[in-house]
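Next up: just one chain, as structure tokens, the form predicted alone.
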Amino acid sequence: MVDQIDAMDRKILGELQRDASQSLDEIARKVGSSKTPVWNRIRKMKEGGVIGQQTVILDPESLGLEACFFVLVRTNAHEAGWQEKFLKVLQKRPEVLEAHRLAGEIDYILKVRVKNARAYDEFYQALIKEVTIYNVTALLSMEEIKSTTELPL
């Protein structure tokens, strides 16, 4: 599908990334097209998997989730069974916003959003009860400098 995305598709995607609640008329006007071709392009990109789930972005602090921790996880268990269990545990935890498997000395990094340090400790205690972890380092974000869901087009 990547080969088939042209400049007009990229303009449409840019508009959708900025504000997916815009009407088709608004998007068409901004990209210099008409409504039907824009709708057809959006439909094709959805069918092709370029456009996934549409959602809204909530303000975590407004919801009382003021603490963001980046959690570095090292394991000495690299067998498939451990990894499968670890991934299932992460999937069940709503506090885990992102989880990445890394190359290098750290095996995983998690982005965890909670109310405060006490809530993080509760998350941590629950995590280590469910799965054996060699080492965990939690880093508290003091300030979010940049956060975006917009991909470079």
Second form
Protein chains: 2
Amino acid sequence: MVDQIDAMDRKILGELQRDASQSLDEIARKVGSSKTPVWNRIRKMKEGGVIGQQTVILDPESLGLEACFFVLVRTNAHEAGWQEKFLKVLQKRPEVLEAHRLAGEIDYILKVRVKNARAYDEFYQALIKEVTIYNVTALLSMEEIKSTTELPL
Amino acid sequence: MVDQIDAMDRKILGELQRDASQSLDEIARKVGSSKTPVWNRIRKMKEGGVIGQQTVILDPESLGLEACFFVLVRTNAHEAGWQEKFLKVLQKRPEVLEAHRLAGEIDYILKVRVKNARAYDEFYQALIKEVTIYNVTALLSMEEIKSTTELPL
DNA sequence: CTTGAAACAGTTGCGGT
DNA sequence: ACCGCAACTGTTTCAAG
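Please supply the corresponding structure for the form predicted together with a further copy of the same chain (the preceding block corresponds to the form predicted alone).
First the chain shown before, then all remaining chains and molecules of the complex.
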């Protein structure tokens, strides 16, 4: 699927990432094509899973979510089923916006959005109650310098 | 602005986050209202900055962006203008998807999306060439367990 | 809040290159 | 085979009650 994506596709993706509310005509004009071919390309990329969810970015502050933590998780007890349980808890918790399994000493990193430090502690307590964790370091974000969902094309 | 957001607004935001391609009628039906009032609420929340960019989520793998790093940055030389320069570099670089200024020992965390480890090294070399950095730790993501732009409402 | 109408955009089929 | 045209259908936008 990767190789099938040509320069025209990338231009379209760029426009969609930037502003998905644009009309087909507008996008077509910008990429130097017209409605139908652009529509067909978009359809194929949706089918192929290149284009996923269409969404709006909300302002966390406006919604009272004023704290953001990056959580570094170390585990040494790799019992059978532990990871499965851990993943299930992360999926369930809406304040966990991202979770990655890492290479190296730190096993996982989480990005957690909450109302305040107190809400983070509640999350943390709930987490360690459900799964045993060897070591946790929480990094508190003071300022979001940059935040984008736009991938480099 | 925060207090003005009521339960109905939150329901609408939930639907928009989940799928911004839905028609107004569909959203109105789901939240138990009708077209015009829903439209007016959305308009107000756009004006108020609660609702930001409308976008599509692209699949990084399909676009050949197979590596994701979290970069922990420590700096001790806080010369005048250093931070400004650092921010400018981060803004300029499209592979930097997120950047936060932190409380504590680690000063910044970055999330960087690139083609492969080689591309990360190129980014790293370019970064330290432009600004002096005391210490850098790169955490390589092996697996994206969870990734969402949907905030908890 | 509801109705409704005018402008606009998405979707599909057809003919041309 | 793909593109662009154009008609049709559905959606957004907004005014009036």
